[in-house]
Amino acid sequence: MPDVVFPDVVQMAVPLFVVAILLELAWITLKRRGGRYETRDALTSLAMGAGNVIEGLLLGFVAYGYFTFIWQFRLFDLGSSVAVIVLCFILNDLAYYWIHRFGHRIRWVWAAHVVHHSSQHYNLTTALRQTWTGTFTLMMLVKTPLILLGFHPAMVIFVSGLNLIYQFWIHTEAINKMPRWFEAVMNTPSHHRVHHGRNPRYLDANYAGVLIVWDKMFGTFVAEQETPEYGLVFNLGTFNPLRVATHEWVGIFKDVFQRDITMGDRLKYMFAPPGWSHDGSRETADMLKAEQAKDSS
């Protein structure tokens, strides 16, 4: 067990989230720039955030139970010194990068993550628009190496909370650019606006949580150029939280159980990139980006 008890930092940060949202709203209202709030959209985001908290209370034992189980097979016990916590934070951020990338490249995982991209606005309430079904993607498996290396499950959950808190402030248009050295290393509002853009050049880019260096290392970094258009390639047109939470799962079910396709096709409808179709009637992000590149050449 770790030498220290790790607090629930996300719960502790909730009052700061509320204050920050109010300050951003006041700034936008007074300055008439830096983003836009739409009441129904913001309320939907808040409802999705509340549902995510409930999911954590009901199903959080799944990830923690898994981490606790594999902890017995750890190679080392690294303890809980400050240096170990910092190292855990960095490696967890790398794991987050891959979880996030899988969330855009594997439809089964996208079915949960798509919720976060469903708003056509970009403000601090968008950060709270989170999935209700993340547990079912089993992406906690990606963090297995952290536990086996000797980072205690409680520490991994703690640094994951810090990662989530960091990402809150980057969901804003009120901040244009940070200093150049900061933009070079850290994820920023500018970098994350790209990630939320539905512009073809912005699709599947900037997966970083805290450190943008992962995107630069793995070839997924795109700098902000034209103003992003936010939302999905095909927007939902609804503020119903239940539909927002489940629409892609419903789509997968319909695709998988359609008639006259092979078992391979059924599996691809679950695990191929979003937009894949057996008859080529839809377009993936790669196809949309290729078309955009061709049109601009």
The other form holds:
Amino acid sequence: MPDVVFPDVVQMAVPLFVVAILLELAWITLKRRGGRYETRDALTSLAMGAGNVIEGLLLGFVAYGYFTFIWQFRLFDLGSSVAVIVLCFILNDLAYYWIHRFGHRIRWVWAAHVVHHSSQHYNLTTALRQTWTGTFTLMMLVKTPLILLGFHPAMVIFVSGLNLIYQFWIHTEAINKMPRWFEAVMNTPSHHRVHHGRNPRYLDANYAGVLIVWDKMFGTFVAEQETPEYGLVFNLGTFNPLRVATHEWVGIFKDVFQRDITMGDRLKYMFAPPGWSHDGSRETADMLKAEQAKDSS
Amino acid sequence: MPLYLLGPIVVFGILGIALLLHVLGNSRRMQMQNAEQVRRLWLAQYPKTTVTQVEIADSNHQALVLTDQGPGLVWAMGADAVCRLVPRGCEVRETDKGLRVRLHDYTAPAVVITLADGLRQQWKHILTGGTNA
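The block above covers the form predicted on its own; next, return the form predicted together with its partner chain.
The next block holds the full complex; its first chain is the one shown before.
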């Protein structure tokens, strides 16, 4: 057991989320700039956030149980000094980068993550528009090396919570750019607006959680230039939270169980990038980006 | 945080924010002012189609778009809009105020269109497989 108790920081941050949303709304209302709010869109986002908390309460034991199980096979026990917590935070952020990247490149994982991108708005409520089905993606497996290296499961969950809280404030149009040094190292509202843009050149870019340096290291960084248009390539025509939470899973089910396709096609409908289709009738982000590059050359 | 505190904060936080948003006038739905606006919305979603005609419904919240790939609908989703090509076999039902179109699409189950009496049959004919606006 670690010699310190790690609190559930996400639950503790809930009142701050509410206050920050009210402040952003006040700013937008008074200044008449810095973003847009729409009642039903925001209500859906907040309902998704509440559902995500409930999912954590109901299914959080799956990830925690897995982490606890593999903890017995750890190579080291790094303890819980401040330096170790900081190192854990940084390595967890690297793991987050890859989980997030898988979330956009593997349809099975996208089926959960798509929820977060399903609003046509970009404000602090969008940050709370979170999946209800994240456990089913099994992306907790990506954090296996952290546990095996000797970071205690409770510490990994703690820094994951801090990572999530950091990402809350970057979901805003009220902040244009941060100081240059900050933009160079940290994920910011500007960088994350790009990530939420449905403009072809912004697709599959800026996966960072806290440190934008991962995108720069792995070649997925795109700077904000044109104004982003938010939402999905194919936007939803419903505010129903249940449909928002499950629509891509339903899409996978329909695609996988259609007639007259091969087993390979069925697997690709589950694990190929979103937009892949056996007959070429749909477009992936790569195809959309290639078309845009061709049009603009 | 104990659940007896977290629960009320979440519930009253959501309801309070929603109420405030409504009172501040953020529940207004998008108005489609002219055919050019509808055309731009449509082509942003379906850039490879050619729009031949646009008809805006009485409420200005929905529009019928005729394209080289068949009829489509553009409708307000809050302050924004959503577009869909209308598939063959969709169900179109007349209501007191216009039409209700079931698209058999899990991501966009139905569109409610406010339409005057005279136009309902015409739109229904087109949406269920006809050709002329």
